[in-house]
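First comes one chain, alone, set out as structure tokens in the form predicted on its own.
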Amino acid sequence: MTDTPSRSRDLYQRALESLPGGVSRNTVLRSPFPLYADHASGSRITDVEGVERIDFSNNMTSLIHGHAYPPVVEAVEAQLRKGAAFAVATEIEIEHAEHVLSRSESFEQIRFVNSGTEAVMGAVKAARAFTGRPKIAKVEGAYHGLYDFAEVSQTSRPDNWGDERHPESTPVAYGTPAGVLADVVVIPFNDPDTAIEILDQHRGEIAAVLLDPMPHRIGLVPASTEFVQRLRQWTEADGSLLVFDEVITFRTEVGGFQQRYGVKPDLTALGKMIGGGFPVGAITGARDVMQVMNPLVADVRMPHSGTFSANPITMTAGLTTMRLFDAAAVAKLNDLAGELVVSMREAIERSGANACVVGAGSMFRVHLSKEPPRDHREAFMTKEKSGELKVLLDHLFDEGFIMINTCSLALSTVMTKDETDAFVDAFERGLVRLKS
């Protein structure tokens, strides 16, 4: 670490004593110490050193209206004066449920939880309870949170991922039970023929096929329509469920990314944006499947509760946020993002850099290759790729931009062309620097 006086450095030294690695989430780490926020407003964060930066991370896509959005602040302040949490129900839970359900035909009932991880976990458990089957299938390399079963293959690498036509089920955490690995079938992304060939070997055993329609860890490349439709056809014929993970992608359309495919998943896991900046998750989908959580039926297949599920602060912030992210707001934000992507591609062309930009809606990612990756194996970050990407990320950070650490961006409705034009200028300078 440098000898330059720094409050962030001092805070990190304190943190190392009480937190493993000095943090509670690995994504905020950077060398030589993390950035510590002092306050934020709109699209800008000011750190404890007094430096202001434009935020293109928006807390890993979760802040659709940026920081300290006045309507959310006012609504939350009013609710705080009424109370932060109760061991009784609240009307705001019903109102938020009704609003989220109104956004998609596949959403018939909903249960709120406290994170995207918890939403995926609940959806998988609900699928098992509904079908009576043990196994799930998931895409190689896809991130679905911390749940043992959902994280299988997330960090697979060349020395353990096996044959591409039969990907291995690999653990993320040491100590993952062998039984967990045995109950997760791994399929390749955007390769419908191979995926179906693998799934056919497990007919009658799979409770759910879990799919993020635009998986961030695989490169933020959208799933092809054929891939999604073939999985839907297979699950319907097999009697298994199709579960979408739209924790990140729900921001892309009024009804989520599933709107683009003409299919209705049986269950969808939601999170991030629907909490308005507060911890949140939700399990939603077909009424008959959601009934496994109904405590009023004779055969309760999946008892479900949670002390902070549907707490009124999150429900208030989430409902206020979602009502203001209507069809017009979605279209306006997506248009701004589309213009930014065009400008970034023009910057790549001018710089002559070996790079491309992919994504959809208000999210996209930079790859330091001419073509986007087709699957996890092509997206795999070697040490060389990671080193090059770090040069670009450090450059953008020094120029005043906060990014998701994969060099991904998530826009917010409070952004304008002033912020996006400034980013393009810095991005082009970074590409020139990287090339030289």
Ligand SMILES: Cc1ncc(COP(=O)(O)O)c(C=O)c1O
Contents of the next structure:
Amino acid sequence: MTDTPSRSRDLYQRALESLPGGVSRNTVLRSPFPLYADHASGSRITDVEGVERIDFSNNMTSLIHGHAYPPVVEAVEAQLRKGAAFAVATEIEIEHAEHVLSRSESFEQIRFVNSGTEAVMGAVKAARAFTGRPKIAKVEGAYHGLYDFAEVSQTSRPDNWGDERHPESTPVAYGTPAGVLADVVVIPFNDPDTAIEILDQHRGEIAAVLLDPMPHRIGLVPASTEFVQRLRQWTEADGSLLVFDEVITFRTEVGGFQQRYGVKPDLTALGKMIGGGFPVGAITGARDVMQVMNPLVADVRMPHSGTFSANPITMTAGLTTMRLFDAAAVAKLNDLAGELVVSMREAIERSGANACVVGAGSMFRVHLSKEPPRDHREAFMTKEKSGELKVLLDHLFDEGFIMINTCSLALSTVMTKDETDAFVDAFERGLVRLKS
Ligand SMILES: Cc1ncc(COP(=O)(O)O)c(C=O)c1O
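Alternative state: the form predicted together with this ligand, after the form predicted on its own:
What follows is the whole complex; the chain from before opens it.
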């Protein structure tokens, strides 16, 4: 740590005593110490030193209207006065349910939970309860939160990932039970032939194929239409379910990224944006599958509860947010993001840097290579690659921009060309610096 006086540095030193690694979530770590926020408004966060930065992280894609969005603040303030959480039902959870269900044909019923992790876990358990099968299949390297089964292979490395045609099931956390690894089948991203070859070896055993249609950690490259369609066909023929993880991709279209493929997943895990800035997740999908959670039948297949699930604060913030993210708002945001990407590509061209930008909707990621990675193995971050990326991230930070730590951006509806133009200028200077 440097000796320059810094309140953030002092706070971090204090935090190291009470929090493992000084933080409550690893993603806020940055070297030599994390940034400590004082307050935020619209597209900007002001830190405890009084420095204001433009926020392109938007709490890891979750703040679709930026910080302290007035309609959300007003609605939540009013609800806070009426109570924050009750062990009785509320009308607002029905209204939010009806709203989310209206956004996609594949959403027939919904249960709210408190995080994306919980949504993915609930969807996997529902698929098991519905099919009576133990296994799931997932894409190598894809991040789906912290549930043991969904975590498998997320951090696979060259020394443990095994043969390309048969990726190993590798644990993320020490102590992951061997049974967990045995019940997760790992398939490569965007390689339908190999994926189907692997799945064929587990016919009749798989409850669900879990797919994020644009997995961030693998590079934020959209799944090919062929990959999605072949997985849909395979699951249908096998009697297993197709589960989409749209925790981050839901922001790309009114009805989520699934809208672009013309396929209907059986279940979808949602989170982030639908909580309007508050902790949230949701399991949604086909009525017959969702019925496994119905407690009114004699033999309930998947009992489901949660102390803070569908609490009225999250429901109020979420519904207010989503109503204001209608088709026109989605299109306007995606247009702004599209223009930004064109300008970033022009900046790359002008600078002659070895870089590219990929993504969709209002989310993009910068790679320091001419072509984006095709799968987890190509996206794998070597020390050299992360070192280079850190130079760019530190440069952008010093110029006043907060990014997702993979060098990804998630725009919000309160942003304008002022923010995106300022970003492109700083980005180009960063690329030139990288080259030299
Ligand atoms: C695709 C995806 N699924 C699930 C999760 C987990 O969500 P949460 O952090 O709310 O548990 C995340 C979080 O970043 C995610 O990106």
